[in-house]
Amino acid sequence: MEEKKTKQIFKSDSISLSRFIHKCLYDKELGFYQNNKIGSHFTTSPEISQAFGECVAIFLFKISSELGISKFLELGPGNGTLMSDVIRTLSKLSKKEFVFSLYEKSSFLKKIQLKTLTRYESKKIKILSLQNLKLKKQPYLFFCNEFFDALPINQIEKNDNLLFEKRVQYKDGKFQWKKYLIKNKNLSFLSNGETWEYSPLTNLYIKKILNHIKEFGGGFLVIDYGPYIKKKISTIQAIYKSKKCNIFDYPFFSDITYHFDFLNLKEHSEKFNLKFHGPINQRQFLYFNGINERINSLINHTQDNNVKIKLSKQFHRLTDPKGMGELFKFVFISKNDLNLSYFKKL
C-alpha cells in the first residue's frame, strides 16, 4: 500500500516539501494522524499530568472573566486529554454556559475525542466539533499545543549566492532531496549557508484567527516547540517510536515536527493591530498559574508513596529548565490590552 501510494503521489519529477509532509501526515488512508493517538510516539504536556490543563483552564478562565467571553476553540486537540482537563477545571470554577469547539482534520483522532469528551456534556456545556473555521461572528478564546509544529512547510537554501527549493524526490525505491534553482526572488534576509523555513498553511490559519479577533474580540493562546528567536537552519525532524529520526527513514508512520516561528506570530500580530503577549517559557507559565499548588494539593491528598513520586517526576519533567519548561514557549495575543505583567516581550 506505501508503494502504491508512494508511486500516486510522485506523478512528477519532484514534489514540495510541503506536500510530502501533508501525504505523510495527513493522507487519509496512510496519514500519521490518521492512524495513531497521540502518545503513541511522543508525549505532549497534556498528557504528562493533569496539573498542565488546569493550569492552562486557570489562565483561559481568569481571560474570559475579564473579556466576559464563554465560547472556546482548540485547534488541534489530538486526543482531547487538553480539552478535557481545561472542561473539568472551568465547570468547577463556574456556574456560567460554556461552548468548547474542537478544530481536528484527523477523523481518527475526531472519535477519539468524543470518547473523551461526550461525558461533559450538560445543559451548561456544550460541546462542538468543526468541519471548518467557519465561525460565529462572536468572541472566542482560542488555544493550541503544538498545532503549528505539525503544520506542513517549505525550505529555502541558500548558497554561492544563489537561492534553492528544497524538494522530494523518489529515485530507486526511496525518498531523497532535490534542490530546485529558484530564479526572480530575492530574499535578503537570507545570508549564505542559511535556510528559510516558512508555512504557507500556518500563516492561513493565523491570518484567520488574527482576523477574528481584530473584528469580534477575544484571544490566542499559542503553546509551542522552539527557541525565542528562531534560526534560519533546518530545524525538520521526524520521531518515530519516541525516537528522533530522519523524515524520510519512517514516512507515514513517523510525526514530522520542526520549530515554531515565533517572531513571525508577533509581525502577524502588529499587522492586525494586536496586543502580543510572551513569548514564555514553560516553566514561567505553570508556575504563575498555580502548578506548584495544585501537584502540592495532588501528594497531600494520597497515602500512596508510589503515586507520590509519581506526582513530583511528573512536576519535574513538566519544569525543567532542561527539558519542557524551557524547550516550549506561550504566546496571548488579544485585542484588549491585558495585565499580564509575567508575559515578557519579545
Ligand SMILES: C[S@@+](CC[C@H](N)C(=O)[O-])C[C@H]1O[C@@H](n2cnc3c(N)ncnc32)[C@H](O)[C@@H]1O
The other form holds:
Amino acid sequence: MEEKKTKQIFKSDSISLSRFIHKCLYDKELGFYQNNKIGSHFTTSPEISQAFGECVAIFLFKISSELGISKFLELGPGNGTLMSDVIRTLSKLSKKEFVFSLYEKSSFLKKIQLKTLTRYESKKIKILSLQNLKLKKQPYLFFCNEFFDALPINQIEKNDNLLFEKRVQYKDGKFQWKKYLIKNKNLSFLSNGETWEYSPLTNLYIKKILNHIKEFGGGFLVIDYGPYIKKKISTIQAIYKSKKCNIFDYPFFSDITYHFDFLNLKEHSEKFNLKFHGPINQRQFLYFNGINERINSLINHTQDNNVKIKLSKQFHRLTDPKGMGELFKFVFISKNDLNLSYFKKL
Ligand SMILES: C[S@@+](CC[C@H](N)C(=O)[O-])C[C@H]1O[C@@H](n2cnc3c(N)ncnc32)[C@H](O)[C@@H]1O
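For the form predicted together with the ligand instead of the form predicted on its own, what are the coordinates?
Now the complete complex, all chains and molecules, led by this one.
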C-alpha cells in the first residue's frame, strides 16, 4: 500500500518538501494524522495534565471578560483534550453563553474530538466542528497548541553563494534529498551554510487570523515549539514511537515537526498593527496562570499516594526548565492594549 502510494506521489522526478510532508501527515488514507491519536508516538502538553488546559482556560477567561468575547476557536485540536479542559473550566468560571469552534483537518481526529466534547453541549455551550475557516464578523479568541509546527514547510540552503531548494525524490527504493539550484531568488539574509525554513501555509493562516483580529478585535494565543529567535539551520525532525528519527525513515508512520518562527509571527502582527505580547516560556505562562495552586489542589483532593506522585511528575514535566517548560513558548496577539506585564518583549 505504501509502495503504491509512494509511486503515485513520485510520478514526477521530485516533489517539494512541503508536498512530501503534506502527503506523509495528511494523506486521506495513509497520512499520520489520519491514523494516529495524539499520544501514540509523541505527547503534547494538554495530554500530560489537565492542569495545562486549565491554566490556558484561566488566561482565556481573563481576556474574554476584559474584552467581552464569547467565541473561542482552536486550530488543530488533536484529541480535543485542551478544548475539553478549556470548556470545563470556563463553564465553572462563568454562567455566560459561549461558542467553541474546532478547526481540524484530519477526519479521524475530528471524530475523536466530537466524541470527547459533545457531552459539554447545553443551552449555553455550543460546539462547532468547522469544515473551513469561514469566520463570523465578530471577535474570537483563537488559540492553538503545536498547530503550526505540524504544517508543511520548505527549505532553502545557501552554499558557495548559490541557493538550493531541498526537494525530495524516491530513488532505488528510498527517499532522498534532491537539491535544485534556484536562480531567481536573492536571500541576502542567508549566509553560506545556512538554511531558511518557510511555510506558505503557516503564513496564510497567520494572515487570515490577524486580519480578522484587526477588523473585529479579539486575540490569538499561540503555543509552539522552538527558541525565541529561530536559527537558520534545518530544524525538521520526525518522531516514531517517541524516538527522534530521520523524516525519510518512517514516512506515513512518524510525526514530522520543525521549530516555529516566532519572529515571523511578530513581523506579521506589526504589519497588521496589532499588539504582540511575548514570547514567554511555558513555565512562566503556567506559573502566572496558577499551575502551582491547581496541582496542589488536585494533590490535596486525593488520598492515593500514587496519584499524588503522578500529579507531581506531570507538574515537573510541564514546567521543567530543561524540557517542555523552556522549549515551548506562548505568544498573545491582540488589537487592544492589555496589561500583560508578565509577557516579556521579544
Ligand atoms: C501536533 S498536533 C497538536 C494537537 C493538539 N493541539 C495537542 O496539543 O495535543 C497538530 C494538530 O493540527 C492538525 N492540523 C494540521 N494541519 C492542519 C490544517 N491545515 N488545518 C487544520 N488542522 C490541522 C492536526 O491534524 C493535529 O490535530
